[in-house]
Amino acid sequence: MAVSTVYTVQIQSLNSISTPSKSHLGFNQLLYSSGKKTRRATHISCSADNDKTVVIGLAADSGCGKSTFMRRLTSVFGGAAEPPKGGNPDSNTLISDMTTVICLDDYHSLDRNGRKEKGVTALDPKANDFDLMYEQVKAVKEGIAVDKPIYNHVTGLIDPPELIKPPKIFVIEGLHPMYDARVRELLDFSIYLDISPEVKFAWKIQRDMAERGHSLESIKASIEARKPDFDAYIDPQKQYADAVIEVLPTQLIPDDEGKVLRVRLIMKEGVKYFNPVYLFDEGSTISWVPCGRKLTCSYPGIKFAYGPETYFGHEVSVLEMDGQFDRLDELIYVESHLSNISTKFYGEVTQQMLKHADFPGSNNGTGLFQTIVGLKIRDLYEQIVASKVAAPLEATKA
């Protein structure tokens, strides 16, 4: 039988946000303020006769890929990721046929002002309502809807909250997914997106100051303000993560500057539910340069390796690729050396490329991994699904 259950959030000021009480009741009271403002939203929450969903998350810095990882992914499962219909235009979320993505600076205790007054990041935690955050979560992982706030870039304000139903697939994106252990145990899968820091300063030089006027002073000063809790709050989440994008300066052209770009695709052995991709021969150490005959390739070339290795203490395979692709249909051949890669038919990578080869990183190994990871989760997922359905049966036969 469906259970109702009623989260009441008090945000006492544009500040701060406190912890939700819980009980069982048949709807959601929120109270909400803006300026002199005092507004009250009433929603029906209740958990349907369903199978839980499926957690995913995915930590990275600002400006590191999140937004184009998502788009692949949701790709995957099908249908075009778009905001909630009716509902706040600033809304960070986007909804498909089977997927809800959530931004997770939606759950800052502190809005924009708050933050300049305390003298704190959106990076430090100080900052972040994990309590709230975690029984959120949880509901939606257990069946049950919630009303989550919506932090508004624009305004750099909390907004009046947002119905968020239960997906098949969840996705928790932003800073802190991993940061807190019991939102980390909700996790079915975690991916972190580890750009190098030679890298993400030329991302951000070529964002910022051709889309956004920013100089290349403020661009510097920006980063370095940030690194500290980067580096304390950030970085520390990918030790904890099932796989991690790591994204490098080329090693085969000297002092290049971000443009040709070394990605390594780390994958935890031993993760449920999933088995890491691998080139030629499982569990073998391989170099692979490809270009030739079959693959058009430009200065610098491309360069594969694939091999085990030891990842904070994790024993994990590694595939990389160094150097980026001419012709994208091409790609066809190198998927063809790959195996463990999840797809339905011959080609379906190379085919989901194509598909995108708009989007950032679809001539290099950012793109490539990105969607050999949507891929895996997507049977991931389908392999939960037919654990739960299996279940019953086992247990009527035992």
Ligand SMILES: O=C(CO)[C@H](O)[C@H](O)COP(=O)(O)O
Given for the second form:
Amino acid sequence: MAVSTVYTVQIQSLNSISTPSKSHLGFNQLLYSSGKKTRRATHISCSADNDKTVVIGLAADSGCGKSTFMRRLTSVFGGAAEPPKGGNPDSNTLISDMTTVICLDDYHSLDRNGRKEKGVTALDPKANDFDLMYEQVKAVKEGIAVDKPIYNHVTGLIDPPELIKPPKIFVIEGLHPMYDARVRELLDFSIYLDISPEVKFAWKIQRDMAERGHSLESIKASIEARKPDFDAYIDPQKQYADAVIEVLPTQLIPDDEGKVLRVRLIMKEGVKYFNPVYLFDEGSTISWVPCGRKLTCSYPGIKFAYGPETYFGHEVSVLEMDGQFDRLDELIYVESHLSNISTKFYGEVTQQMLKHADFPGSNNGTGLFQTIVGLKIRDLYEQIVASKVAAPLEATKA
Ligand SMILES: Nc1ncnc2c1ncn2[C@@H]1O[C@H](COP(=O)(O)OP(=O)(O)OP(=O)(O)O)[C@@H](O)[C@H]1O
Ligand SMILES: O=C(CO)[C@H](O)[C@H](O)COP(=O)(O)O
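I have the form predicted on its own already, so could you send the form predicted together with this ligand?
What follows is the whole complex; the chain from before opens it.
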């Protein structure tokens, strides 16, 4: 059978800065096949086990807890996540032993001035290069290193690219991981952080007013200015997510200002390698107040709920927590009543939560559900790897 060679070829790009390389795909390069069957040339560098890069998508608006979630996720896999060594100090990438997290802001095709001139926001697809995003995520998934551009949030400019080598787990986080159907297809698992407007406002005030010195009016104006594009391009992605973490004001206190949270973990049924978590009895509808002798609760208490629902036409299971923990060490009591949480030992969720007690949301359902989703992703990764190891063995038996 004739097998064609693969060539790296130049294509037009807005950002053609990198020189053609034999060892990885630059962002102005493409795989080119001259025949029906394509085989990658040996000069293209691949990871040792190049068919095992698992791709995870995390979507949310800016300031909605993506970085916090990523810190919890990388901690589950062990090892600290650091920016690329010796690289651009304004890189948005975080690398640990097992994971590489890239921020999709790096695929902005218009810089801050360009957006201003054209009158578009960063949320608008016109300000982003989805062709490049697709080509590069696909390459990394196939074990090929890429030169990814960097969007510099300090200067508002697009900086020279950085090399991204294929990791075991490749997380693409940002505004649009599920917007483009081709990129969506590459995801092994996807998560959407759905923060209600009231809570988003409270978090923005906390960060941008207290930590960055912005005025209340400017925060309100920025949320308002982004809203039409958020509704048009970001929010609709939640229908594609395998898991959604929905963050709402509490129902335990009337008119609370977003301090006490009601958090819902919406888990799609029928996703390969993902078995939704359940409380007490799978498929039942449960309401549970764990407060009492085994769990200390001050006002307004804690309420859990679990049950089947429909979400954008999909069958889902929903686990809900309203309220906040007084004592994190007592979380073990709640953990012991949850099933399918994919822990490796009894109390692993509680251990993770205690380890990062200083992260935002550690006393409520945001931290709890982010930790659980992190464990589910580890489990998904291990199952995918096991299935790929088993596949060639099965083939040799046949
Ligand atoms: N679970 C939470 N509970 C309370 N506050 C939170 C929570 N998660 C995030 N925040 C608040 O929101 C702010 C932004 O969080 P984070 O940096 O994780 O979001 P982000 O989506 O990565 O933001 P950006 O895209 O703008 O960098 C934090 O500084 C904190 O004030
Ligand atoms: O929505 C965003 C995602 O982080 C940012 O606003 C977007 O990336 C533009 O960044 P900047 O405001 O730094 O120019």
